[in-house]
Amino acid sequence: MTLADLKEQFGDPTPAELQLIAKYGELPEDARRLRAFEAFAKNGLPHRRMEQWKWTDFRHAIHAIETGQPRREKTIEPSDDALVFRFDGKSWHVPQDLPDGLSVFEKSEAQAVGNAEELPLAALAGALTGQSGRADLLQVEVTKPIKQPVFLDFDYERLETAFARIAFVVRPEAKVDVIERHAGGAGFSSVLVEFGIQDGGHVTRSLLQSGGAEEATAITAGVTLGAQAVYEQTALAFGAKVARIETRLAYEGEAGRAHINAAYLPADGYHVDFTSHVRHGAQSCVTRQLTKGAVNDGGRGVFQGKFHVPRSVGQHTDADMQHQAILLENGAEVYAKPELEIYADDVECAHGNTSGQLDETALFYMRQRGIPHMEARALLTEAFIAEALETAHPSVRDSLLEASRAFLRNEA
């Protein structure tokens, strides 16, 4: 298919979409790459007329892709024993000495993307990675419990675009802790992280996202769980001009468990979207999801969560979804859409959604005892946010709390 044919699929492509078409044209021809790019081209950059993107309009935010801003100060660092995988926006840099039970395979060709039509920016990442002679697509196989955390450092420096893909295959009874730092630095970036967790496998994932006020970023996770597999995710996001952290999780074996926790703290001009979809495709699976946010004047927070429980295979599901947000100032915006789609009849499923302001009585009480207003507000908000970060990996939990603390005190 020629570039002219691709342009026709977009209809009336924006300058940013024309740039992405040109980048696709620079890559080796590959049938799987073409299918992924066609899935993206079906609607182009996500926009408000798409139901799942109505509050996170990438097309409007990215008129043309510009060079990214200098990165913010990094707020989490790898521990001394961490295995650091660094992606510089073009290729992966992998540690030379890997422990027994951890293998890395560099892919130089595109790979198929599951649910590509439903995940346009993940499809775009799949289409624009896998380049001949350059390791920008990795597969990591875990065959036993790994004591050292795997630290994924997405480290860009004044780039227009950055696209990355990494897939973890976690064998039965294996365990790995994954920590991600997304610090911005590219005008437009899309990262796809995949976890195939087989029977009895265990993955913990801790993530920090920050970016520039003129940047757009998407971080998509695709997770499948076998029987009695466990997945624990904790994310803290400060956002960008537009930022979306999306998790697609599917149970494929009985008695799987997942915790999906998140906190968002967008300032003026920043946007954070946490979207998740959990399919309970096996019996007796347990999901717990907690998302908390605190938004300043001019900031926007979005939460979209959905539990899908099929009629027969989803029996005995136990799932709970909670979203709680604080609007710290007038002009803050929060949009929330929790959903339960249940067809099975023997389940326990619940969801809750609240938004409001800080307790004025508590603020008054603290100020009466000599605590300045901004400090009192920060203390109350920190206590509110902290619950969602308790499940983070111990090596970065304090750093995530410190990052949120600095933001709330206007120190970041």
The other form holds:
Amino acid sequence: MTLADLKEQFGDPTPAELQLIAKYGELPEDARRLRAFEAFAKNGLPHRRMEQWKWTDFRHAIHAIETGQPRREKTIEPSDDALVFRFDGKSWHVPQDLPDGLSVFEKSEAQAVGNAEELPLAALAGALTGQSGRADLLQVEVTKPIKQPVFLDFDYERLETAFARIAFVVRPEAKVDVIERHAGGAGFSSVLVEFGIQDGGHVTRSLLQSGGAEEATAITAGVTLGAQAVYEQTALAFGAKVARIETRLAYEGEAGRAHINAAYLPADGYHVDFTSHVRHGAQSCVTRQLTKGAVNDGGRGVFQGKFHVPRSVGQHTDADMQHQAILLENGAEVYAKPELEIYADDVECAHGNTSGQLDETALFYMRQRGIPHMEARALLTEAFIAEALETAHPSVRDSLLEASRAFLRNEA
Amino acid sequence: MLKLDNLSARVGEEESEKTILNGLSLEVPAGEVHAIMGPNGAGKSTLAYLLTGREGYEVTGGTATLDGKDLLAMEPEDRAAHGVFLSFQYPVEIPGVPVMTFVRTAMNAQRKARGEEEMSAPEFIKKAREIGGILNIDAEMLKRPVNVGFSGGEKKRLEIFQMMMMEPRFSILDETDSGLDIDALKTVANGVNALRSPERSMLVITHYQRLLDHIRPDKVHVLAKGRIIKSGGPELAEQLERDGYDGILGEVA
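Given the form predicted alone above, what does the protein look like in the form predicted together with its partner chain?
So here's everything in the complex, that chain up top.
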């Protein structure tokens, strides 16, 4: 397929889409790369007429891709012992000394993207990696429990675009703690992180996203869990012009367990979207999902969660999905779509979805004691958000709370 | 100290609008403790909320000043910084915020507003321990989120704990005796009495005389239908206990 054919496929491409087509044209030809790009090209930049993107319209948000501005004021730092993997927007920088049980492979050809059709921006990441001419995909193999956290630092300095892909293969009984810092800095970015967790493997993932008010960013995780494998994800997001943080998880062995917790704090002009899809494709798996948000005037939060429990393989599923939002000011927007799609008959599935305002009585009580209104609001909101961040890795838990605190006091 | 002059207020909007204070005048000089008694619906709690700046009340006339400063023009937190403290009839739960964090944040916010130095952590902890000892509040309770899972008596003791920590110049105690057994009542009264001083005043709102046996007021006022209908010494409280509000109301009418 030629570039002209691709352009044809878009119908009426936007300037941003033309830029992405040009990026694709610069890369070496590869059948798998083409397939991934075609999955993206089918609908182009996701937009509101697509059901899964009705509240998060990338096409509308970015007309043309421009240079980004990193936002480092609300952030987390790697602990002293952390293994820092830095992605500068083009290349990966990996520590020289890696502990026993952790190996890194650079794959220099494009690799197929799973569920590409349903994850157009992850497919795009898969198609456009390798801009440095080196690694298209960084593969990390974990063969035993690793003490030090792996810190993935997505650190862009005024770039137009950034596309990264990293995959963890976690062998049976191995364990790794992954921490991700996404500080923005690219006008348009898409990161795909994959976790293949084999029987009895264990992954924790803690993530902080912040980005510029003119940036568009997508962070997608694809997770598969073997028997008795554990996945614990905790994310805090401040958003960008549009930010989509998506998790697609599938249980493939019995008695897997996952926590998917998130907090979002979009300010005026910011948009955060947490979307997840969990497939209970094996018996007796347990999912706990808690998403909390607090939104300022002009900010927008989106939560879309789906549990899919197939007929026979999904028996004895135990799954709970909670989404709670606080609209801090008039003009805040929250959109939520919790979905349970259950075909098995012996399961325990629950979901809850609330949005409201801070308790006026509590605010008055605090002000009566001398706590100024903003501070009272911040304390209450922080306490509300904190529950969703409790599962974060100990080395960054406090900084995540600190980042929320600074945000809620308008210090950042 | 506190001066209310012909204060009138209403609550609610349009059709549900209701006058709740109707030309209330009252003066509490520095160093004195005054009690306000009255039947249900007399406007006792309204008065407490109005003086502390809770939303939902509209002042339709009159003035309220503390040391000559217009209280009604201030935000609730500014009133607190000026030394106004309310011991709530129904203390509010604040999930996720431990008592120690809450009280320290509040005290430092007040100090900051007054241009004073923050209290150091060791100084704060020492004082909290001392006052906790007087009120039977142990360290465990101070670590728990404010009022969450507290019994009625614990909540009231925590109000007095905050009052003793903050040392306000003007305290309003709104039905602090409700929900307290006799031992807790004595504990609370001891705490309140410990704060009495020539620079401080208090307004004790209560239904019954029993609290006033332990916190001896300088004056007692009877509030009914939104204004003070009778004032007197401590003996007035005893008369109320004996004859009930109907007696007094009949007498005045």
